[in-house]
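So this first bit is one chain, no partners, the form predicted on its own, shown in structure tokens.
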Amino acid sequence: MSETVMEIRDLGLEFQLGRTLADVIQRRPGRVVNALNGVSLALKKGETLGVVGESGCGKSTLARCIVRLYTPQRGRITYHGQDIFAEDARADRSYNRRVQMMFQDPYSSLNPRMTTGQILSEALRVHQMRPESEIDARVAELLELVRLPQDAAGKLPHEFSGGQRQRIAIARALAVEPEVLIADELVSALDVSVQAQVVNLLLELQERLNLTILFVAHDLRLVRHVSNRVAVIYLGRIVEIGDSETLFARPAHPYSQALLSAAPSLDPDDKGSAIRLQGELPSPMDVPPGCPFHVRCPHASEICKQQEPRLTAHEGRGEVACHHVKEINTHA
């Protein structure tokens, strides 16, 4: 079995919203944002985990905490069996190095007055990763490395496009020689033809370099394509876990069920079954009680209304978080 590089338990992140005139008033405390609510999953090492779900479930949430620049507070984050919070650990910042996050806007998160040479250069010296004598030879090898022309060092963002951009985006993560990436929404605002080749690029860099991926996004298809497990959530929880091929072809959960019958497919000839759900996504402030599924699920009944899912096997096919997944997938 392949080594746990990180494990997530109970993790809950809510954030306070200031009060409304209306609040102040009726006398009523501000409204809080349920961002995460109990989540739990493990990272092994070499893995691609895909994570998907409805837009504000708690993707890009989770993937912030991950990298400590939310701190939730409830539940764990452990990296190699230490607590990512913990005082020594926010001390040690080796952390910062051995994880890195790649975000879905490249050109905002690249310093737009400093070349692509100044750049790489920059998460080179902050973690002193090589001698000064050595770092231009190691800037022209993570351009070489993310296919960009050497010439590109002298060149600013603005002057790329925004796959180049990304390409840089990830050089400098790479610059640090990380263990795990964490990747949102890493593609969603590229051209379609350009997500392959990124996409592309970073699956044959993670075989060469044995990195360990999260991989947050809306696309289905893409997640199933890079992805060796994925993870769904549903209002800050996961609702099913599991190897990405099995839980494509047969999904246990309601909600995943719903969620991949909605997938565009790429043969013509299927006109498709998506599931619709009845009702609109609850809002964050005011997540339903017992398993936040039941007011849009078909199977829904009194436990559901009551009683919180909690993550279990299910059959060999991962982890599902359902009261009624066995009467459900009887004939799956």
The other form holds:
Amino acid sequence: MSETVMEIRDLGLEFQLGRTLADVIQRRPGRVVNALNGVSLALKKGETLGVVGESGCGKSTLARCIVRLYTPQRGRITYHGQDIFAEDARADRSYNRRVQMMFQDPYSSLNPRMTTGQILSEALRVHQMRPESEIDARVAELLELVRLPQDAAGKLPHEFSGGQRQRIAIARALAVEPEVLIADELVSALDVSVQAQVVNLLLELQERLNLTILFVAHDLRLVRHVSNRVAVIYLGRIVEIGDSETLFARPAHPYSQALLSAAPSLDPDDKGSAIRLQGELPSPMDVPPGCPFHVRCPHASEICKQQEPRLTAHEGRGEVACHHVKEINTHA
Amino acid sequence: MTETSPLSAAAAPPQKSRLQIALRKPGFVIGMVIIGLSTLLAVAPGLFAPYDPNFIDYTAVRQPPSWAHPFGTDMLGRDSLSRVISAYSVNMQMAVLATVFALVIGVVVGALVGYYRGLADMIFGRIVDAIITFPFLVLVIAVVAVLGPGLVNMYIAITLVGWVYYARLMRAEVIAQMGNDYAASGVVMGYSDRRIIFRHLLPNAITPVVVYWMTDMALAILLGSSLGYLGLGAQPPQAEWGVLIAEGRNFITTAWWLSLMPGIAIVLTGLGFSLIGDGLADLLRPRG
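Show the form predicted together with the partner chain, please, the one above being the form predicted on its own.
Now the full complex is given, and it begins with the chain already shown.
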């Protein structure tokens, strides 16, 4: 078992929505969005942990908490044993250097008025990664690393395609030589053919530079291709986490089963045995009590309505948060 | 294709610079010409004025436009054309000095409250509300009344009121720009707030402010000459368009050229600044 780089414990974050006029008249408090509800996970050195779930389940919120764009209200995140939200740690910008993030939208994540060269050299200068005389050479090296032509340094972001921009974003993240990379829907804005190039580049760089990656995505096949381990998030909670191959081959949580069976199959004979879920994803403003999945779960019973299941390890699988894992998976 | 083929400079047609594109727009070119000539007149009025603007000739009072005096002469026999030209330096100075401090203060305050929000932003909001409820001119006149008439006090008065308009615009634009991930990525990169605000957000947020600045210079000339007309800005015998219009007011039915010519100068310079502002909006917009 390799070393744990980052540990996330019971992370909780609520977004307060403003009180509407109707709320004020009816004397209700303003509404609250439960973005994260007790997420716990550990990132191990050199692994790629995939995070999947429906839109609005809290994947991106989790990613943004890790890089301190959001401050969680409950729980903690430790990086090499150090709480990153502690008073003295907040001002420590070297954490930002060690843990980098790449954003979903390549059209807004690069400053439109700075050339690629300026974007990369700024990162190098601020963190004093190289002496002034070596900065140009390092910029050239970074462009080479993400396979962009050398004349890219003098160009503005609008002169590049989406895939090229994402590679600039990767180069910027790598410029400061991080240990952990958070990829928030890194390729979901790109064409499929370009997705493969960017993802494969990322994997290759991971191997060369021994990076730890948290790969947030909604594309299940992509996550399966990329990840060693996978966490399935539902309404701000992890419902299942485990080894990627096992989880994709034999998902244990009824939500994971439904989610995976919803992905289209490449086998033409597969006429589809998709598990269709009842109802809609509940609003994160109104999370059901007990197991948050019980309103849509085909296996729900009385206990599910009252008690929230905890993530527990199961033989031959990862950790699952379900009261009925055993029954579901013996007759399945 | 584009993903794998190297981006060679030869493959892509050379892009036209923004300036080249802007120079295709007749409005922008006309604006530049007007303001260029106005600046020239402001810097070296002596080169263009045919007479000494303060030379009094009682033998030739209120003469209509003629070859000797194209804009006629005033009630003291001074050459109107020379006075309109010599007023360029005061009025162009107004356009700059009445706006530039408001611009700088407004941009900095607006960027800061837009970035940090919170209590400072709420206080800022109240100040804005309080100031914009009053008509601009009334408020400026009130400040001038307290400080006393004169050009310097007029600049102070306009700046005290005018910075709010810049700050309001800047704040809104910074907030809009913060919706882009490049601002968040600045935080992720561990950059200081100062760097994020002034190096990243400001250059992207400032375009509408600069465009507004051009309009505001036109307004500043208008406001400055209004105050001159009311006797609160430039003081006679200083040649200033508002003062010149006021001097001609009593003779408007018999010597109409006295008020008309400085009026045309105000319209032309105002038009020039507005046309430039319009062109700059295209020139400064980032691509893609």
